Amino acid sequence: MDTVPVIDVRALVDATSSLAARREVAARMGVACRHNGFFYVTGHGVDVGLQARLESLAREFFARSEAEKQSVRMALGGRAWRGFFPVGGELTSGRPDRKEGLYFGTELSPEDPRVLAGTPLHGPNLFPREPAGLGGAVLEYMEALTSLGHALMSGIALSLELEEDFFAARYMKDPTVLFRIFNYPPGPEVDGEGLPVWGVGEHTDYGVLTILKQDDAGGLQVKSRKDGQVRWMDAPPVEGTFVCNIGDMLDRMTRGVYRSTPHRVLNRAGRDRLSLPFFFDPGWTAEIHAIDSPVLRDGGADDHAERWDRQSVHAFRGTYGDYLLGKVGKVFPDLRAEVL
């Protein structure tokens, strides 16, 4: 596939749609997942006013002084792993990214049993005082995207010839929901040594499904294989859509048939680029296993030799929480002791 396909998922979102209509959408999703692991979705039903409000508030936050942004720095979030990090504060493939960002997750009270138990990546969010309304918009957006995530996973289940609630019942009844807002400032494309300066370097996502809202600046690139050749193709902004891609755990569950595809960002717009990835993943304690399905009988490829860390997702045994903790310490080594 030379381009990332656009799929109308209205039938998955609309509870009154026919099973035949849902299966038709699911079949298109399955093709995309097998070929490059990326697809755009339209007909998702997420309120455009909410999206615009959140984007405006996010831009207002990143335009504030560094001191104001540091008032909600991640070091204050402790084991909940929430808050702000500055440009260069996050590593991908072992190198600093040229982006700043805010980390959010499911809002939990201090009295929640998981918080009392000290479960990593669980707790309250760190919302800035200004701009007013950002915290409320984030929570409203996460609720809307959680609903969409369940709908899209029902389509993926159908594409695997499984019951529509397969993932909801077994892996994502209480999903791990993580939400990021990233700002990619402009700058030179190479450093003093002639090496590329990526907004975010080549990587795959950790979980099951990522739902990305990107602005009109562009810069997202997806790794593609065709006729034995590897190349990078652009996934430019398409108005009214989200970009979706599958993560390592779905790759693991489908024995490599559905691909967790490497991607990266290079901001060439000459201005800030805003990106809002929403990660809809298995529950923290969900044990990850390969799925039994006739669609997956022959299995797919193990691409560990092509990954930057040379690790095979198919060798993993354990819970999603185990897998996630094995990754986060590499992203923020300075905060590693707060979580691990």
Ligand SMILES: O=C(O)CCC(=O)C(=O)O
The other form holds:
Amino acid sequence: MDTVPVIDVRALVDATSSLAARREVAARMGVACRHNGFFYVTGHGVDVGLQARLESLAREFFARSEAEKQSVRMALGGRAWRGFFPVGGELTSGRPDRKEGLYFGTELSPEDPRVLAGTPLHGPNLFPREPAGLGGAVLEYMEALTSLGHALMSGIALSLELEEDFFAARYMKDPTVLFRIFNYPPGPEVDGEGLPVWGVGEHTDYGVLTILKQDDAGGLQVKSRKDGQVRWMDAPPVEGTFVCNIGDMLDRMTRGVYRSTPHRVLNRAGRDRLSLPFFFDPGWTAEIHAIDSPVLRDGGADDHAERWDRQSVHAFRGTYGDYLLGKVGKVFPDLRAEVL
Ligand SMILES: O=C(O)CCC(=O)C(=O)O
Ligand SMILES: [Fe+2]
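With the form predicted on its own done, generate the form predicted in complex with the named molecule in the same format.
Let's see the whole complex now, leading with the same chain.
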């Protein structure tokens, strides 16, 4: 399998589908998850008009002046960790990425007990005043993608011979939802010292499932292993699809049978690249455990020596909130000191 497979997930989204049809989709997802952990989805039912509106409003935002964009800078979002960061502001893999972005998450009122208690990454969003419709479109999109996330997780549960609501019941009753909009400006592929300048450096995602909308610029690459050889393969834009990939927590839960696969971005299009990753992850206080299932008895080998961060997800004990905080603190070192 040298390309990222395209899977029609209509049966998972459609409440009237047969169990046999859902199992068939799940089986395809299972193959993709055991292989590279990446697949495209079609038949997802997310409104095309909403996607187009969001994309165009996002482009409008990034085209504004730095000063306007800074009016919603992340430091103003405080512990909720929301808002704008400029190009070079995020260090995914220890070095500054060539991207700017907006961070969003579940909209919580300042009176929510978790916000009152000062829980990091919880709070109201920091929406720009202009373009005026952006905040509303983001909320609508997050709601649509949350439904899709539940549908896809039911497929992943079936693929592991678990109850369809396994993840919904145990981990995602109150999922941690983070949503980002990134703009990758064009630029030279190497810096003054000849080192590559990534849009996003090599990394794995932290949670369970990422659902990514990318524009037509391309540049996303997935690390693949074949006969012991590492190869970077392209995950090019495919009209009407989302790219899905699994994160560290599903790797942990499946004992490494479903691997969180490293990926990176290099914008070679010579123009801006827009991408919108949606992270559908376990509840903040959910304790992450390996799933007890015959299918997962012979888990994959511990891979920490080969991982980009040299950490073992299998040695991790704690809640998803603990895991996530450890990671975000590293990618925004300045902000960490300021707001956490
Ligand atoms: O922009 C992309 O295509 C990928 C972004 C990504 O990997 C991430 O945000 O975790
Ligand atoms: Fe990622």
